[in-house]
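In structure tokens, one chain follows: the form predicted on its own.
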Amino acid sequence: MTPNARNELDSILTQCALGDDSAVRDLVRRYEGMVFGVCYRMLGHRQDAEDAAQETFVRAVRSIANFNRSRRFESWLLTIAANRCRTALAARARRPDPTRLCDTVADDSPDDHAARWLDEELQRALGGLKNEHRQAFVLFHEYEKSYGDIAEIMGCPIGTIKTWVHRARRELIAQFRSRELTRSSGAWT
């Protein structure tokens, strides 16, 4: 982060934490996508994962007095954002599946379904994850989080944040071959 960005963002979380309503809409406009986006890829559900970043963003707000600004904030969030998912997962661990009341209806619209089809096969096989797996998986794959970086998220050691990766990998790749997703001549590993 540049000098000038480092700036202006400690004064948007200075302005956040006195009560500034604008600067509050300021840091959501800048975070949004990225919280989003780890929550939909750890909860997998469009509506779960808006709940959670909104959650994410309540408490951040209300914590943000107490925020260490040697810590960078983008990691600090993101740890609210995993512990937001977590929640869910556990709460939705003990809640039983919801019945499916309708089919899906058919779309002939010309539009990328391959891209969509393998979103949702990306999606299916995540959601086979462990919740730890998948996220450290996401978090370095999609969002380009260093290993260190993924450590101070979810809270673990580098090493174990690396063989986390690594098993998520053998995993995604096993759920592929299994579902005669992936090519044999090992591409993919």
Given for the second form:
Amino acid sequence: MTPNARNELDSILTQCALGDDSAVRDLVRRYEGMVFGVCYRMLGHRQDAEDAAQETFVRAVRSIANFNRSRRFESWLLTIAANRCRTALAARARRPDPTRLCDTVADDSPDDHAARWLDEELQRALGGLKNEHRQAFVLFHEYEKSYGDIAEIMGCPIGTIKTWVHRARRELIAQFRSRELTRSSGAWT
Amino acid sequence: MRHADGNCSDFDRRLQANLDRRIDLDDDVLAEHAATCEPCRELLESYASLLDAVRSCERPEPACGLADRVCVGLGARRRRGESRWKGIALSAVAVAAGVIAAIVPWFRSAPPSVASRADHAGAAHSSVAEPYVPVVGRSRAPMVSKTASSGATESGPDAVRDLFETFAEQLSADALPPLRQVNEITAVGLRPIAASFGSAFSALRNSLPVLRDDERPKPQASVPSMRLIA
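Taking the form predicted on its own as the starting point, write out the structure of the form predicted in complex with the partner chain.
Next comes the full complex, and the chain you just saw is listed first.
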């Protein structure tokens, strides 16, 4: 992050701490994609992911005065998001809802169908992983966080994170093979 | 597994290292081994497919209006917090009212000797009575006069009035801020309410008539210790 970007973020955080709604909106718009994406990959359900993302931002803004500015804000935010997802998953485990097993969007255009299908296959495969493995994999491969950042977000040693990512990759490959998902000449079948 | 032209474990180590460093899997060393080893070639293709699937998928985006919902959520939390503090402040006021309501009947029903000791409004009728000194700070005024304690009794209502006048003087003007201010200052915790109560109770305690030191009952603690020695 450049010094200018850092100063800009500091200013937004200060304004958020003072209760400025426009600063809160700026903050949400900056990070909503990343936070929602991680929540969606973790929960596999749009509505749950939106609830978790909303709760993440609400909690972050409420405790922004306690945020240690020497830390990376993204990591701190993703730590909150990960905690929200864990809470949501624990609640779901207590009250399983069969309707959540099929979270599909009906308004696909034909052009989007292939991408949607691949996304669903990937989401299904991710859903078969342990929560920690899934989160580590998504942060590393989809959001391109470093192992150090992921270790900070998940509160684990770097070695553990590496192990989780390796296991996640192997399990995903095994699932792809078991469902005979292959890519031939650039197209998935 | 070892093949004539390469080592599969070396291949796997190199593959994992490339994945960890996000290096392209089109690596000559990997390709060379994969060309002669079927399982390793399948493994390489599987990893390449997985990475391709992850890259091909669109990153999920939230529905519009997340920022608005966050602001609404924050507003609702703030309102809940305010109403909670308002409840605490109201409870504090209710407790204070309860304490005062309990103290007044007690003082009215106190024995005449206590009431007369507290009475300094009638000091004019006694030439040897000590002058009435209002209580200041934590020092307690010598509210007991020998004349008063020897039987000159003045009735309770005047004593109560004096007592509460002293109490009112002691109570600083900002000790009990209005409720509307409580909402503004509760961000720093319960300190203002606690300070108000502390101030009120301290003033009340200083205002109550007390026995002079020479009239306090002697402590009885020495008796058991004597028994122990014996």
